[in-house]
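Just the one chain here, laid out as structure tokens, in the form predicted alone.
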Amino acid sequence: MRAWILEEQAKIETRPLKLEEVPLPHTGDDQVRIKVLVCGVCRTDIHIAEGDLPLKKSPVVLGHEIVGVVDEVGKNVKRFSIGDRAGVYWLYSSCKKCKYCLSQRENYCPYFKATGWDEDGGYAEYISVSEDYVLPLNHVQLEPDEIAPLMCPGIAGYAAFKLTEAQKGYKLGLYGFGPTAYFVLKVAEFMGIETYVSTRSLKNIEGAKREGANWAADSSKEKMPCKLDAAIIFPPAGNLVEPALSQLEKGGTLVMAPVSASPIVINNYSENLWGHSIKSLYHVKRDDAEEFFNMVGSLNLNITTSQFPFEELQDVLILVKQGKTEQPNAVIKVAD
């Protein structure tokens, strides 16, 4: 089969991936093999390719927003049949035995394996994964290219939202408005939570308003109209932390969603941190994915994607890094 492999980390502009023929994966007793139809392009793939995140294996196939069709099943598989639509996301596997796994917190498992980082991912024609970590998609009434973004920004956004513990009637701040924040806004809208979006981009300000935000502007230039019960920061900008904390009601929670961030400095502990909580999104777990996909049919989603041929992956990674794709979600079409 064909797969894009990364052997050595380098700036994405140098085109460090190679399209090669590699052995077709087969299934273990508890695994399903999925013929990949599409795979979404995520900035985390770029972080891995460029060295912002350490290289866990080499060569490695990146990609963790996978939608496809089951074409082979192991002898012990019970949840899937050949021909089923299925999805694979960031969580590839965990040990199932540690204190975290036994308490449904496998995102903290010391043996957590990430798709497209610890194990080969979806920039390939096929992938084999344990059925326990594959999402059934037969019930999802969306096209494969529309489902792909749900696999990372959708699930990760929902996981970050859960960490805020926001409830109906709360006021939730979103700092940054990319694909992940979009899905949080839609979940909050469904749950009766007001959303206040701060972003520097005029395009994103208009987009947030159009999608139902109660307020959207650049909060460094225009003051938010109210205090917030909770907030989520999406950009890797540590300098946003203290301003966001200062906007919270006492008892409020700030969630950090990025996988990395610039240095965080809090100058006024008494005013801005005391009485507030800071949490960070650390991987995702099966509950996050399953709960989100059970909710998807009830959300007022308007998912737009820029689709590209499999062979153009490296060009697309460059476009995504530069923010030059027409739509916020870029998707690679691997097969029909």
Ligand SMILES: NC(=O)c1ccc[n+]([C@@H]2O[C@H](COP(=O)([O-])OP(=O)(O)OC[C@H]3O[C@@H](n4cnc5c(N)ncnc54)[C@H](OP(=O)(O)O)[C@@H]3O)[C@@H](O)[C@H]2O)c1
Contents of the next structure:
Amino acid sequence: MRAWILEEQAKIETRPLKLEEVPLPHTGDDQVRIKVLVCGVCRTDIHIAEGDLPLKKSPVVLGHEIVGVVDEVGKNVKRFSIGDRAGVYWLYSSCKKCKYCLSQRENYCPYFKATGWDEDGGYAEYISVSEDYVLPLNHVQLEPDEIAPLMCPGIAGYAAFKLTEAQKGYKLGLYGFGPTAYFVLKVAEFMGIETYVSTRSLKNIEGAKREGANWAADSSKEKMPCKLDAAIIFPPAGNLVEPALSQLEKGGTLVMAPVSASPIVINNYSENLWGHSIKSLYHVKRDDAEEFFNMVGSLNLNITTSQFPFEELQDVLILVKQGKTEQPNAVIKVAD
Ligand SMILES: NC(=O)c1ccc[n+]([C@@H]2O[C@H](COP(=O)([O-])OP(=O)(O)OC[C@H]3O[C@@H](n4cnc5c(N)ncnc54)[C@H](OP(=O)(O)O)[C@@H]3O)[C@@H](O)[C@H]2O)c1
Ligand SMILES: [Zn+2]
Ligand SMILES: [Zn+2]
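Instead of the form predicted alone shown above, give the structure for the form predicted together with this ligand, please.
And the full complex, kicking off with our chain again.
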């Protein structure tokens, strides 16, 4: 099969990925082999390629927003048949034995393996994955390229949303309005939760209003009209933490979505932190992924993607890094 291989990390502009012919992945007894139809492009792929995150195997195939069709099943597989539509996301596998795995919190498993980082991912014609970590997608009435962004921003956004413990009637703040915040806004809308979006660019302010936010502006320039029950910060900007805390009601929760952040300073404990909680999102887990996909059909989604041929992946990664794709979600088409 053909696969894009990364052997050594380097700036994406130096084109470190190579398209090569490699053996088809072996399908273990509890695994399914998936013929990849599309794989969404994520900034994390660039962080791995460039060395912001360590290289965990070499060569490695990147890509963790995978939508495809089951093409071979191992002899112990029960949940999937050949021809089923299936997806693979960031969680490739976990140990199934530790205290976290035994309490449905495999996102904290010390043996958590990430797709397209610890194990080969979706910028290839096929991938083999244990059936326990494959998402069934036969029930999702969307095109494969529309499903791909659900696999990372969608699931991660839903996981961050759950950490807020927001319920019907709550007021939820969203700081930053990228693809992840978009999905949270749609889940909140479905659940009868009001959304207050603080983002800097006019494009994102207008986007948030168009998608149904109750209020959208840059809160560093225009004060939010009310206190919030919970909030999520999406960009890696530690300087947003204290202003976001100051906007919370007592008992409110602030969730940090990023994987890294600039320094966080809280100057006024009594005013801004006392009586509030801060949580951070750490990877994703299976029940979040499955719950989100069971909800997708009820969400009023309007997903637009820029699609590119498989052979152009290396160019697309450069475009994504520069923020030059037409749509916020870039998707690589691997097969029809
Ligand atoms: N924790 C996990 O396991 C996990 C898993 C998946 C994703 N994530 C994280 O989820 C986050 C969301 O990703 P995303 O791609 O949807 O969003 P993003 O592009 O990283 O950021 C969202 C928006 O935040 C605003 N922004 C950027 N820098 C800012 C700054 N310094 N101050 C204020 N606003 C700023 C931008 O909008 P404006 O220009 O309009 O302000 C941007 O569109 C990422 O940080 C990603 O790492 C985490
Ligand atoms: Zn991702
Ligand atoms: Zn475990």
